[in-house]
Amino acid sequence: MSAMETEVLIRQHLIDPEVCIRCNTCEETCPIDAITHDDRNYVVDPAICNGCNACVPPCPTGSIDNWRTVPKSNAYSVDDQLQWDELPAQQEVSGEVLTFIAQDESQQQNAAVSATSVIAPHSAEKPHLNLFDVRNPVTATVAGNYRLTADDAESDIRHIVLDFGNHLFPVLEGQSIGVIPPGVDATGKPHFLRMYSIASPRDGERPGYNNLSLTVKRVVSEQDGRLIKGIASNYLCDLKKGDRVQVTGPFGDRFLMPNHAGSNLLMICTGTGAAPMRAMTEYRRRLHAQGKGVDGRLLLFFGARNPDELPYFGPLLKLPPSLVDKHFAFSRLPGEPRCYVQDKMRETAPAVAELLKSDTYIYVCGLKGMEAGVMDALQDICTTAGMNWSALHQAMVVEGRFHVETY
């Protein structure tokens, strides 16, 4: 082959359909916008990719680190992708190898800031990983089946309990599972699974057993005049007891909590974001109960519309302040001003500027909308405190202690 003749070939960047658990994770941190998606697959246009593998850390599963090598002018299109329900496998390709997506030094630091900013506090517990997959479900039984919220409260959340038997399926706090909703969709295709943040400690919703617990919302929205019913949200809130769930993971290795004695937890959450937050809280009580706690001190803020819309309510104000320091924020009640959780933070500054100034690891998980107001609090209250966010929110970053789950 001549030298005009030599093909020019790429290494393709791919994400696995058939191991993505569609979290956006990858579009989100993606610094050139060269991750998209439709309502089946994330996909990499090959036009704007170039390498800098800065979505590659945070992905929970792994499926976004494939990668093919093609001609450049036959490199997978993103309609191409967006129809897969597997990876291609590698082609023999022939010609000389003239060129590949390279990394230039401005990518590499982008890709290194991405790995940094995602990391496990330095005392957590090593997960387990991907045990499970779609290829491979574990079939987990239903043990209960609870609604958290008031009967009459719009919101339907439920406390799920699923008992893996034989099954080995070790957890750690904020880890998630996928479940994967039975039947097929429009296309006659079966479901994606949908990702779950698991809401008991390591040791299981009853302690010795193998079993975990989630917090799920009913999704129902309205479009045209018709109601949508989220597939997973409803599939999981109808469960009764002794039903069969195909489940996978465990997913996540950095949203972990610290085991080290003296570590403090700073709490963020709104509506099912509590998932984490009660599995943590749950463990260092359990901790305290025989006699081994660690120390810590534990600072939450809990949004919702009303009290009867905010899950495990009741448990939570039955929590002696000596364990965990509760503050409520409520948007919607009937002749009060609209509170947020970032409202409380300002108004408990001096004690969460206290924590910020010690060995403190901050979780956030809820709706996306609040990380900015959260943001805005944490700089409010270290500004006012003499301290600089900035330079302690980047120091945090890279000791893995900021840690956020949004959605």
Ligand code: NAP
Second form
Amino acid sequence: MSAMETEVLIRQHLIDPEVCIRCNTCEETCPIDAITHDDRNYVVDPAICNGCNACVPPCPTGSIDNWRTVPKSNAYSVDDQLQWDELPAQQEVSGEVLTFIAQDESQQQNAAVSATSVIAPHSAEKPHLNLFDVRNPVTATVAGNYRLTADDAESDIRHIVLDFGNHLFPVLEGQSIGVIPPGVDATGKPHFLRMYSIASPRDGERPGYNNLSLTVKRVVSEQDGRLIKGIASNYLCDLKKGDRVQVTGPFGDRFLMPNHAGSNLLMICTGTGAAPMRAMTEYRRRLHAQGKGVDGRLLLFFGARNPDELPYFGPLLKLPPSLVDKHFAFSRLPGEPRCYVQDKMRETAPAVAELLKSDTYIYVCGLKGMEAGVMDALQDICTTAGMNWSALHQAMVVEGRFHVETY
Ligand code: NAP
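Next, give the form predicted in complex with the ligand, keeping in mind that what was shown is the form predicted on its own.
Below: every chain and molecule of the assembly, starting with the one above.
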């Protein structure tokens, strides 16, 4: 470049790989698909990102809010970023800074409204966040590890109780923690953390104890005739009482439950997505037992292959209908047609519509594939009841009454 020419600089948007918890929120939020990931890092493509910032507020850790001023001609590529274990330092650069300008302002507004969990319910308790991170994890001790699925069921789903001893680790229903599996991956790098939703209420798996529970499914898949075991899920499912686990978090400041009188919960989940629903239901059950009920109704739609594969099936059956109205959808019962949560919602349309007309908070958690079916069911239920789902959905999102966590 000649002395007369000025280098064009850009503020490049980057994600800190040391802090990122790989929750996929940023990739889901980005309105123009500028964020991508491999099995290690989440990265921003400088050729696509327009700096609209839609991804910044939803990020639970702040790892998304990193910027480096770099020559436009020499921005960090996606391939560069996928190799990183830490962010590069800011280099000394000089030139004319070209700041990002959102190409389309309406795109930015739409991103905010179409996101699934913009804010927490107004009466949610204020959560504690990021008390421990990968550089400073807390050690929890395994207090129990119990199989939830029948002995002969295909899935091995576990209820794992972690005790935090003397460490302060306050959580709320709907929050998650990170677990760091010990050891290194094939390239010699430490395993990155994995996120798990908390399955117990704020006052502990056992009330008054400094513990919490997780619902973990052992992941085993087949690739080229070989069995591949999920690193974190197998580590967790094999833990024994007394084992120590490195934990980060707590994470999550939106997928939280309302605390005010008369607030209803409409909970829709599949498989291990039951974890936050168990936490919320159990919290309301304890309040009722203490005579402190908040008078809201709970309506649950829960999908699994069959009763043997449905975590917490036995304990759930024992909960009285006066506490929670339960509807199970089984997809693989011999001789029966496949039934999904959205089918059960349609069968129960009048009850769903009635709840949607009042002070109700919707929570959807589990398989990503269920999202579209659940949205279609809500649309149909509203149309039949003479309600406008599209307007109600938008209102619920901005009022912190519509929350989705799917993977
Ligand atoms: P799964 O056993 O594979 O599936 C549960 C049920 O969902 C099955 O009956 C399945 O039917 C059904 N299903 C499949 N596609 C569907 C669709 N399009 N609409 C509605 N239902 C559908 O579930 P899983 O393995 O436990 O997975 C649960 C998911 O929750 C995972 O992706 C996990 O990452 C996520 N999650 C877990 C946590 C946690 O803390 N543990 C928290 C949040 C989310 P078929 O018989 O047809 O397969």
